[in-house]
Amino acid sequence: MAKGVKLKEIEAGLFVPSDYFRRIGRREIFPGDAPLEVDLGCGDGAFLLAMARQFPERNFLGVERLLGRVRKVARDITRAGLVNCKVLRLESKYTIEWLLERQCIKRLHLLCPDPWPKARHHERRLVQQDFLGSLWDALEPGGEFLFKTDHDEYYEWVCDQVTRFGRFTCVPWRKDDFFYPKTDFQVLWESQGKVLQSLRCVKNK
């Protein structure tokens, strides 16, 4: 395939904001006023083209930091012929804080994200009282924070968080409540024995 669609294939798949220092609405990235679900860290991207397969009511935005990544990503959308479907090279922290409007997510994935497990890094760990501020910020009245992870002690650490924050309230999540497919990264940590415990909480309104 000569590199020019390669290119364009990348180009299609990826949304790049017109700015990046102002909020950007849903409607900016994607036309209509379908609901959007945001993956934050969406690795190699199988997670996010499976939701937007099962979903094509919805719009759903991946947002990935590692260049390879972004570009197998939107690599992937646009051979998919996805529509709803757009990746986002940009850090997950600003992304929620600075970038999106408020009250424009219906649903955040964070899906096995590092745990930082050495205690002199927790403070590089995401989920923390400012984040939590601002994903509550982001949410639609009555959105979700769906979280997943194989450490312990960082499920823990996230349960204690949402519940100082206290803004959230969880709620059950089983396994068939609804279509949810595996992560590259939960695919491997089960062939190796590891179990993931699962967060589901919703925005008071």
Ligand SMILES: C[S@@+](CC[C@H](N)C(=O)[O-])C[C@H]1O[C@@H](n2cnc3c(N)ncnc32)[C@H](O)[C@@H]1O
Second form
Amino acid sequence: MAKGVKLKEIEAGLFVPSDYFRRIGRREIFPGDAPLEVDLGCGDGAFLLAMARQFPERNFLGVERLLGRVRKVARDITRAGLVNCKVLRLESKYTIEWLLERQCIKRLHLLCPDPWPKARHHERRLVQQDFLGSLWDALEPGGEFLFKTDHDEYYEWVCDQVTRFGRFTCVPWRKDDFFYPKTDFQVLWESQGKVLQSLRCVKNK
Ligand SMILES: C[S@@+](CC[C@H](N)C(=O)[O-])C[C@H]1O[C@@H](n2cnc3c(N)ncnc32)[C@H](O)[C@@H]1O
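The block above covers the form predicted alone; next, return the form predicted together with this ligand.
Next comes the full complex, this chain leading.
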């Protein structure tokens, strides 16, 4: 395939903000009023694309910092002909804290994020009090935070952070409550016999 065609395929699936230093509303990413779901650290995008195929009446934004993964996801989106899905190459915390408008996300998915297991690296974990504050601001009223990890200690950490934050209500999340495809890392971890833990939190008024 010619280089220009390949580039066009990538560009069509990408969301590139016109300005990284002002807030972006969801209608600047997708036209119309459909609710926005964000997949933070979307990796190779299997979950993101499966959700976009299943729910054409919702919009999906993947956020990923690795260029190779972003290119792959963007190309896959274009080839699948999905108009309700885009990928943004940016740092997760910056996206939530500074880029997206307040109250514009219906559901935020954080799936198999890096657990930073060593104690001296815990400060690098994404889920901390300041992140939860920014996430609370970015979610619509009644919006949800969905989290999965194979790392038990990180799961306990996130539960503890959410409890201390105090402005989310954790609700049950059973396997068949709603369509929720496995991510690439979930498939990998489960093939190694690991068990994932899940947390579903609703934004309090
Ligand atoms: C362990 S992988 C999980 C990928 C995917 N969610 C899954 O479950 O298959 C974590 C992903 O998050 C991305 N990532 C890690 N830290 C990030 C950050 N601060 N901002 C954006 N992406 C990040 C990594 O590049 C990687 O693709």
